[in-house]
Amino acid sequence: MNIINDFNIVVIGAGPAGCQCARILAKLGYKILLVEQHKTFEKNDFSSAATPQETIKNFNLPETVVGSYWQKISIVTTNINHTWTSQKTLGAVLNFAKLREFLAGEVEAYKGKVWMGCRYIRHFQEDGKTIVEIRRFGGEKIVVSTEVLVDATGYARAVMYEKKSSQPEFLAGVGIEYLIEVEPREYDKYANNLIFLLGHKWMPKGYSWIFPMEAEKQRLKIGVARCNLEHKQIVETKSMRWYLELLIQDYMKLEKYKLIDIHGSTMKYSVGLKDIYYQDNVIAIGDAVSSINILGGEGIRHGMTNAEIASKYIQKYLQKRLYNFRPYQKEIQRRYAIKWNICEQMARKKYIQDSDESIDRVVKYLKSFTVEDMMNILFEYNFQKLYKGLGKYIQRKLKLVWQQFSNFFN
């Protein structure tokens, strides 16, 4: 077998968790090949890609990256909306092109290797070694081997399951997202503002947005996601694409708009986070360890997170100080499981049970939020002054997850 390159670290898929956790190793000075299916990263520029503004610093990402800035965050239902607004930046829209664009040239700089255009077909074990197969667009095969092979292709979960079947449970869900371009009046209508869309009327058994893109441009993010789960009250639907189109037709009353691009992504979110998460010397980073969290669908600096742990674990086992990824697991677990499983019930209650009326009554409670709490809810998951508002029966639920896994991690 004609294998043309022994690495240290390789490393499917060139998301955020991918790119991160390679352009940690690669800094380190560990030989790295990070390997992506797309030609180019506006083949696969799925996410909505807002985040707190933090994100911007913890991870030392440039202002190319950006899309456009935020201070108010809004919340429309069918029947009330209410805004929240600082005086002060709370976040950014990523260009999520551009943020793997700046991550993968940074692996390169720090002299990884980055393979576009290539997928993983498979790996085994010969002569003591870790073999990968990866094919090129075009049909032709290479072959490579390494010590640390990583698992960051999100949902699919290429790496870590060979078949399907073997997976664990999984709440899914699955969005799709307009990118288009509007006049500057129209623009200056959602500039600086998240606005989330709930209730019957605008996503069944889900939500819908709309977050400025580069103002220079005139472009906004529109946006549709929901759980593919049966609603308690809901017996038919529409198409995600016809709930697009009310979102403009009906909401945003958009007479002229230039269509500049149309993506969307699945998202797996394993019940009770029963990933596989680590087998031998293959380790799974990312949303293939379902660091997505359901009740928003945010991902992209969970993911980073999650990469920077994660490579911190590689670094003991190639170091020989670490012989498997037991405790990148449990850390993992530790940090995420509870609030994970909190926003799972959350999500459950209001995506698939809710009526309009339950919906509207969490907004007019909310009203009386800072724009501080408000982040600290939509961001942080932290929900104890929501409680307050809260029915019994979610109090018990939300109560009863947080009993359990404290009681299982301590």
Ligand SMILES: Cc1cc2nc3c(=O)[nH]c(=O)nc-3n(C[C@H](O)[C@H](O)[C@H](O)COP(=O)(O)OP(=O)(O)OC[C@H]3O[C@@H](n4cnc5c(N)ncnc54)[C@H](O)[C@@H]3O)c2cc1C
Second form
Amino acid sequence: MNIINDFNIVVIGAGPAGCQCARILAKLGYKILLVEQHKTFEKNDFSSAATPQETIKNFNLPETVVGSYWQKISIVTTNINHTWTSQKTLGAVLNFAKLREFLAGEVEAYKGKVWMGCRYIRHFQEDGKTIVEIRRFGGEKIVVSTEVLVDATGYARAVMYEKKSSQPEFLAGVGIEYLIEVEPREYDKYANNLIFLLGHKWMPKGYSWIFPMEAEKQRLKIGVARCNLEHKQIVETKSMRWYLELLIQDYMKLEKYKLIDIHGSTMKYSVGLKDIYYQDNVIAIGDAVSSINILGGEGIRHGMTNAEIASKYIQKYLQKRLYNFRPYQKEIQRRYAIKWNICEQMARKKYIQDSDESIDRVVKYLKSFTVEDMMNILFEYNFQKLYKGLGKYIQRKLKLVWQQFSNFFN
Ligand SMILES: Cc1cc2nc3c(=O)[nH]c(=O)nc-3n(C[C@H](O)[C@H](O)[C@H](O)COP(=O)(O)OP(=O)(O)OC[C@H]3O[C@@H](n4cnc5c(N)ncnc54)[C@H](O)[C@@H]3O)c2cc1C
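Alright, leaving the form predicted on its own aside, put up the form predicted in complex with this ligand.
Every chain and every other molecule in the complex is listed next, the one we just looked at coming first.
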């Protein structure tokens, strides 16, 4: 076998989690290879990439990766429309391609290797080494060896699971997004604002959105996402494209726009966080271990935080101060289990149980909330203030989740 290179760490998947993990470990001086199946980051530019302001600061991101900033949040249901406004910037809509390009550029700046257009095929052990087979776009097979292998392949979980059939039970969703260019007066209507459309009219079993991108090009991201489960009340839904057209024609009433790109992807969240986190010297991070928050489908900063935590353990493992990644799994589960499970219950309630009237009722109740309260709910997943208005059913469910996980960890 012709092994062309030995690495300390091979990271498969150059999403936010894989890039951040490679960035940290390359900076520490480890010999790193980051492998991505797509030839460019524009090829799978699938994420809406809205994120609170802390992401920019916490991960030291430059202005160049920001598409636009926002300081308003709007929620539109079938019958209600409300906007919460702040005096200060609340967050950004990132340019997802530029974000990963920047992070991968940092990996190279710290002397790490980044191989684009290369697909992970399989790995196995030989003579005490982990051998990784990769296929370059066009067919050439490349073989490398590594001390630690990282599965950062997102929902695919391509390294940890050889067969899809052995993967755990998922709560899954699909999203499609258009990147469009509009007239300046149209752009101004949507500038600085994250608009979520929650009513059944707009996207049963999910939600739609309008996010601002580069102001100088008057670009907007408009999208729809829905979950894979059956709704308790809605029997029939139309195609995702149909709801996108509805958004354009009925809500935005756009007479003219230019379609720049259509993209989309899948989200797969393991119910009860049952993913495999590690196996010998293989460790999984980001969406591959359900770091995505399934209530709103927000996963960029969580994947990057997860990568930071994983990097700490990978470093210890390479220094032989740790002999397996069990403490990593414990730390991640301790951090996410309760909150993520509560969000899962909320997601099930919102996406597959609630009637249109109850969605209206919740948003009507939210009207009295401040913008800080809304940030707390949408980005801190802190529902204390909301519980009071949600009625006995959800309060009981959430209490159960809390008890179940408290027992598990104590
Ligand atoms: C439509 C949509 C909208 C979203 N909007 C937001 C949002 O507004 N804000 C937010 O925070 N999050 C959002 N998310 C979620 C967010 O994008 C993900 O949670 C995040 O990208 C996960 O990062 P990751 O690095 O774990 O995985 P990914 O970003 O999925 O990266 C995995 C990478 O692995 C590569 N890969 C897979 N298999 C192989 C293989 N065999 N060989 C080599 N490479 C491989 C893939 O090509 C991919 O580049 C959205 C998701 C979707 C689908």
